[in-house]
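Encoded as structure tokens, the following chain is the form predicted alone, with no partner shown.
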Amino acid sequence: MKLWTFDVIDILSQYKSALSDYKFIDLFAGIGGFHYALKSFGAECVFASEWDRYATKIYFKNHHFLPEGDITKIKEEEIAEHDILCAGFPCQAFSISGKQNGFNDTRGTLFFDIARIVKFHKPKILLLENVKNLIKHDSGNTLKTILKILEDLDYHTEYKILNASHFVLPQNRERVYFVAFHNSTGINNFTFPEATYENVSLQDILDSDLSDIKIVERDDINIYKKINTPNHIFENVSCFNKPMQIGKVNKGGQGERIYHPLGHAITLSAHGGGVGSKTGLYLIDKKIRRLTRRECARLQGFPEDFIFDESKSQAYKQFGNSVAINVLQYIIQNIIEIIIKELNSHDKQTELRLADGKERIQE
């Protein structure tokens, strides 16, 4: 079994202090996935907001930073100055989507609170995450409105759907990510990281502590596919790095499917039904079981010293609502590279202007 470590990006050590001069705020903070990702590059959290009291407690235990409550009740001028705004905001329909009424199109939604804070503080960078269905939500009007609002607020925005399975985390988790630079930065050519497709499986992050395991023993379990090794059915890594269903419980509904640990985990969910709700069911050591809290933490990229909720139901909900930290780290790495490139370009242009000015004086 592989030794699981938090800093999975080899190049991370080169950039561990790259954002040490940057301050960020963490909206809809949950248990702090964005916090871990940005802090790993040296950025400082100066404000966080989370309305769920259970998540707030866990955030404080792990980050020693107490989030404020409901963001809709916090005035933008009460929020500290910051360079980066990050948010895994809930997806809501905009009541007048597609009317092109600008800022007002977001009123009554939680994106409105992001927009009003951005409008007041004008941070250099926005880093947002949402479910992939946001792209098609309300026939695409939600996405159009978001992009239009950010454009009106002087931001150049790029977005892309990325899967945690492609960035060293053995979990099939597709999410849409937004990266926006304020026009004052001069950055309008950001590109998202390419998938690594590193060979990693659920088996690599299994928990050795058996006390947290829930075994499922029923008469209606049906295992219909035998798998011994990855090579038994897969010929390449890109095909291997996905969930491998090998059986079912009952009628095989979404929370009743059984998967093999040589593949990837299904998407962790905050909700769901069936005996395997929130984590899925897996055939491990000849037993059908759900994932442990520590395994869920690892699937989202949380470090080994992460303190999770004592309540299993709350912990599963929190991990299901969280963001994949590794994916954020790869995105932030690209953000840093584009910032460095822009700074070097600016310095080069300054040198050329100074040299040209010097030549003119000499003439």
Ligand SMILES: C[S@@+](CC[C@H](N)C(=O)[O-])C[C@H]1O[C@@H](n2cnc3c(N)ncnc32)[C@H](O)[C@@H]1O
The other form holds:
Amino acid sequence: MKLWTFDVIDILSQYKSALSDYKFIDLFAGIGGFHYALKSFGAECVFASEWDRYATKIYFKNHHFLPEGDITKIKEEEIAEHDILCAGFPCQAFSISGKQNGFNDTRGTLFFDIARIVKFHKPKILLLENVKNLIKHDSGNTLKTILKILEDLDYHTEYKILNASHFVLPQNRERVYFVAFHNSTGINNFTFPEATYENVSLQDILDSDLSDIKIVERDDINIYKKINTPNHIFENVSCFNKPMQIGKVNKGGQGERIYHPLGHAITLSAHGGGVGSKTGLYLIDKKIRRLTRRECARLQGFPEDFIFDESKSQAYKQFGNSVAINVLQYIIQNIIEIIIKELNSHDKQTELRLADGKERIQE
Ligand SMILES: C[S@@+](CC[C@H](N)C(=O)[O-])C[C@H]1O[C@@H](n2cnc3c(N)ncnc32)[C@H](O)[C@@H]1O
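Could I see the form predicted together with the named molecule next, after the form predicted alone?
Below, the chain from earlier opens the complete complex, with every other chain and molecule after it.
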């Protein structure tokens, strides 16, 4: 079994406590994907906000930290000081976008709440995640407004769409990630991690607890593609490192497509209908089924001891909403590298200045 499978990624040992002096806040916290990722590098959570009572309960069970409720009702001055602000915020149209009022354009949206907290606390680093469509949302105006506001608040921002499928998780999940550094850090050259393209498949993370499995038995199941050669996974990665549809039920609409476990899972979703609602359907051990809660947890990089919701529908919704922890960990490793580089170059400049000063004194 590979190291990555049931726990956080194989973090470089020298980085495991690299952020132990850093405090973070977890906005739109869900079940705490950001929390796991940052904690794996030693950072400490000092505030979280989540208004869904089911998600809050699960957050508390796993992180022993109770999120506050609706962020729109919490004053920025009541939030503890922090170095890193994280938010997987819901994407909303900025109703007066295009008027170029920056900060004010977002009033009444949840990005406004992020911005007002950032304005007050000026954390060193912002780590944001959203659906990939945010880039094209409102003909690009949403993205433009976000970048402009962050620039006005003195941040240098980089953003990129990354797919969990390319970062050791067998789930096709494309999301846009933002990393912003406050100008006072002097960091303006952050680069996102390169895809690892590991050979992983849904088969590697399957659950052995059959109690959570519900077999789909219907007359209208149609498996039209046969795949019998597991070794292909190593011969032609490009065709297997993605979902492989092999059949359908009914008309093959949403939640009605059947996939092969030698490929990747489709994007876990918080909504969606059909008999394979939220996870899709898979042909596993000659039977058709949805994924189990543990499989969903693994597909998002949650550790094996993660306690999920007793309600299946809540658990599926929570995993569909959550962030891919592994992708965050790769991003955070790059953040740590750039911080170390900046600190070293700062030390070097100080050394050079000191040496220069000494020479001048000797002259
Ligand atoms: C996309 S999910 C983020 C999930 C999270 N990143 C995780 O890893 O589980 C957005 C979350 O924001 C929460 N939310 C939406 N509006 C909120 C508000 N006004 N105050 C607090 N939480 C809110 C939702 O309940 C949802 O759980």
